[in-house]
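Just the one chain here, laid out as structure tokens, in the form predicted on its own.
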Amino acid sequence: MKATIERATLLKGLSHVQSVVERRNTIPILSNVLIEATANGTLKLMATDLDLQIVESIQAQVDTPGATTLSAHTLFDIARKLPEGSQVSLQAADGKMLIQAGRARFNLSTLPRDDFPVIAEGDLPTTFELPAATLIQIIDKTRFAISTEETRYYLNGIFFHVSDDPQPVLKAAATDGHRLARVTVPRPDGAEKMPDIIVPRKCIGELRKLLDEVDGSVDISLSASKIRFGLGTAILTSKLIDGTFPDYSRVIPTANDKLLKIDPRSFEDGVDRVATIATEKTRAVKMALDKDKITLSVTSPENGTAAEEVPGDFAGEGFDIGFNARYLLDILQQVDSDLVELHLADAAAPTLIRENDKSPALYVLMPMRV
């Protein structure tokens, strides 16, 4: 194999597929990037965790066709480091890899290409397109809620399903147990037989990075197990979580009669500042909630106390109420308008967060004992 490429445009490719290599591995193969040069002038660069597979091809100038594996992170590490402009030259054979820019030469061991597993994706009969934009909705303002418990499995990504309430939908929903996050969009065309699926936290992640870089629609493609996304020059391949996600349904609050309208910047900031003294032990921010403002506080046994008011408007009898600073934080930061609805109904009961009754995005927290 011998090909030719530019620097900028190596070094692009390889930091999109590096981030699925593990940095430890059990088996050297995995590792390693694949890299396919063809005849008609493309560069193909591979990785995977044998969950998560993503392929990017970039234009190179192509010598002799051919493919090899070579360590992933060492690659992205010296296409980092090569002088800026400059023309990289990929040579492979006899188990090695020449790398020439400028005056630099790097001799790299290589590892076959037969013994690099790919993900087989069988049959994907459910295929639809979403606007990249929605589908950076969808992620950013679900995926801070997805758990990081292993054993609660089912809960470790973003689950989609479809359904007709009243108009076709596709929804997006995430949840810890102690919060949950859900987004409402029109269903694509496509998406009506769709299963209900789970993906994993990690292809999220990778997808969200990839995102940025993708004008118009990314093509998805899904069955039961496997979900591929087409995003320009890189395609995404990854297995779902088997598993079955709870009726997270059952736990959004239809009956909470007390509303709180707020704006949700000076409550961010309210809540931040107070929550400064809070430890490990004091996550918890009161909330004393009066007509036409809130009281927020901390009570630290190490610290001391802090506390804040903020204006707000709020309909119904007066009472406290505490939630995790840190988890009221994370769902704050989520919301773009002026004003922020909290629906309440008691301090034992779980709240409804939205925007509006318009808004794509609704959240549910759960309140702590204060």
Given for the second form:
There are 2 protein chains.
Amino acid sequence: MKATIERATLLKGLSHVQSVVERRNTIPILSNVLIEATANGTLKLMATDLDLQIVESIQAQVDTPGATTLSAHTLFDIARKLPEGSQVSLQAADGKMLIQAGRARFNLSTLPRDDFPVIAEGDLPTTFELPAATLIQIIDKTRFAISTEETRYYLNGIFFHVSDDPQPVLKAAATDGHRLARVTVPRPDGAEKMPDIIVPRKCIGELRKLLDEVDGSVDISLSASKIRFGLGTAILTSKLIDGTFPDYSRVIPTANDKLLKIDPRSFEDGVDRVATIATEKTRAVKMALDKDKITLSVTSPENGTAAEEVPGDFAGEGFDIGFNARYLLDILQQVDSDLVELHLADAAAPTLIRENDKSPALYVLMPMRV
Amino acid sequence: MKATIERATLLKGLSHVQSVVERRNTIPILSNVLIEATANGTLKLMATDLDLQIVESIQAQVDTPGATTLSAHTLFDIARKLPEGSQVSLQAADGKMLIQAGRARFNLSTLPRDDFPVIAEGDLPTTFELPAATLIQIIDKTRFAISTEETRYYLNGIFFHVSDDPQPVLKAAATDGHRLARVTVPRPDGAEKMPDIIVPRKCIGELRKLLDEVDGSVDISLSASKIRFGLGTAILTSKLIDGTFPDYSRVIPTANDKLLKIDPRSFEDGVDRVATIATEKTRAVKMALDKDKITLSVTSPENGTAAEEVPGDFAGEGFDIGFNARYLLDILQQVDSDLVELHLADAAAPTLIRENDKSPALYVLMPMRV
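Could I have the structure of this protein in the form predicted in complex with another copy of the chain, to go alongside the form predicted on its own above?
Up next: the whole complex, starting with the chain shown before.
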């Protein structure tokens, strides 16, 4: 193969694909990026970790079509350091790739393109579009709740499913057993018969990065085992998690009758401040609920005590409840409105948190004993 | 004690002292900052690691003079999170300090001020002033060469000494055995009888941070075992390294007769680029010297080869020499002028690098076999 490409274009393309490549690989070719120059003036950059695959298509001047693979991180580092505005010539032959730009030339080892593993997509019968902004909202408001416990692999992703109850909707949920985050959006056309799927954490992370550069909509195609996202010049394909997501709807409380309405910013700042003295062992922040205020406090045997009063509107008899400060902050950071609602039952029952009954996002948080 | 202080003032003072405090301490009180409120409206913040001590004096409204100690990092984190513009009340009594600002209050454990170790400065007979800009220049151009090998403790700092040869000068040098950096500045008044001293790496690091906020001059007082830097509101006192710095002047080559003049920016960029494919084991960049250019190259058994030609003016018969790419870059990054001189002898001899024969900074770099 022989092709010439602008340094900035190559760098942008590589920046998308290289982060799919793991830093350490027992299979050498998984460290590589597949570069394919086609006769129609396109350079395809492809990277994979066997579960997630990305293909980025960029424009290039192709003299001789062909393909090879070479170290993704090395090529990315080289592209980063090449002079701005330079033209990069790529020339592969005899197990080597010659890269030239300005006065610099690199002759790098390659591995044959035929050894590069490609994820077989199979049939992807469900196809629909989602606005990039909607997908960003879904990811940002749920991903923090994804479990990191590898033994509970079926919680290591975001669960997507459709429902007709009462309107046709697409729901996305994530939980680690201590908190649950769910976003509900109108069901896109074409998603009617979508199977329930769990999209793995790494795919979510790469997808989220790519979404920052997408205007308009994302093309989504999926089966029960694979999903593909079409994002402009990039195509992201991932295996889905082969497992059953628990029936999370049962943990969403429906009869919590004690309502606290509070400014999420003062609440967040207060929790953050009192949590300063919390330690690894004592992450719980106590909320003492009163008619027109709540008192946040943390007690640490090593450091001492911290307390702060935050004005709030609480309906019901006062009581005390404790939450993991980090989990509470994760949720409050996702609340954009002026007011957040906490629907409480008692000190031991899951608490429902949302902006209001019309907001697409909903959170459930388990209390801690304080 | 009881005092009130503006949050921004407290935060700035704590930001200076907290970085002297080590994250892990076997002696609990070394995690603490000593806070002393004096009747004249000053709050003194003091931190130490037994070798290095900082005292920062800030203005406060003092109601009751007194002193106590409490966790430096916790107090710093609290000050960071307190509302902007708030007034912070500090009140110490009965082994606790009550901190109040806005609606937040913290009651933190303290340790008695009498247990706080203070470095006995003793007599500091040599005193002089140095412009902050000069001290910055000395540190920036030498500190990268400080050795990190703990067994060669006498190289773990910057060596300062005065000399009369031929003009009265103050010289600062650092070396790790592979490279040497030296800066020469006019000898300040008062430094005539200065003993030779080695200022430890950590003191240099803290001093450098504080210098960013200093206009004008720094007051320096020292003996053979201690040094004190007066920097506006902060006083930094450090023990000196008790050891003998090697006679480095012997390694500065004086008869290197092959001179390369080259643009430091193209040289630096070229070395940085070819070094992309260098690995842990092969950090050497080869320079093939020719009349009007040098060819930089790196060969890596794993990755392949890289080469770049850089125009340069070389007087002498061409030959090849290798350098550790990282060490060469460290030096080139300190060269601000349009031209740098490399005075070479042969492939095995130390090379002298400097801007020109009038520049205050001078570097010596040992070659590597390539």
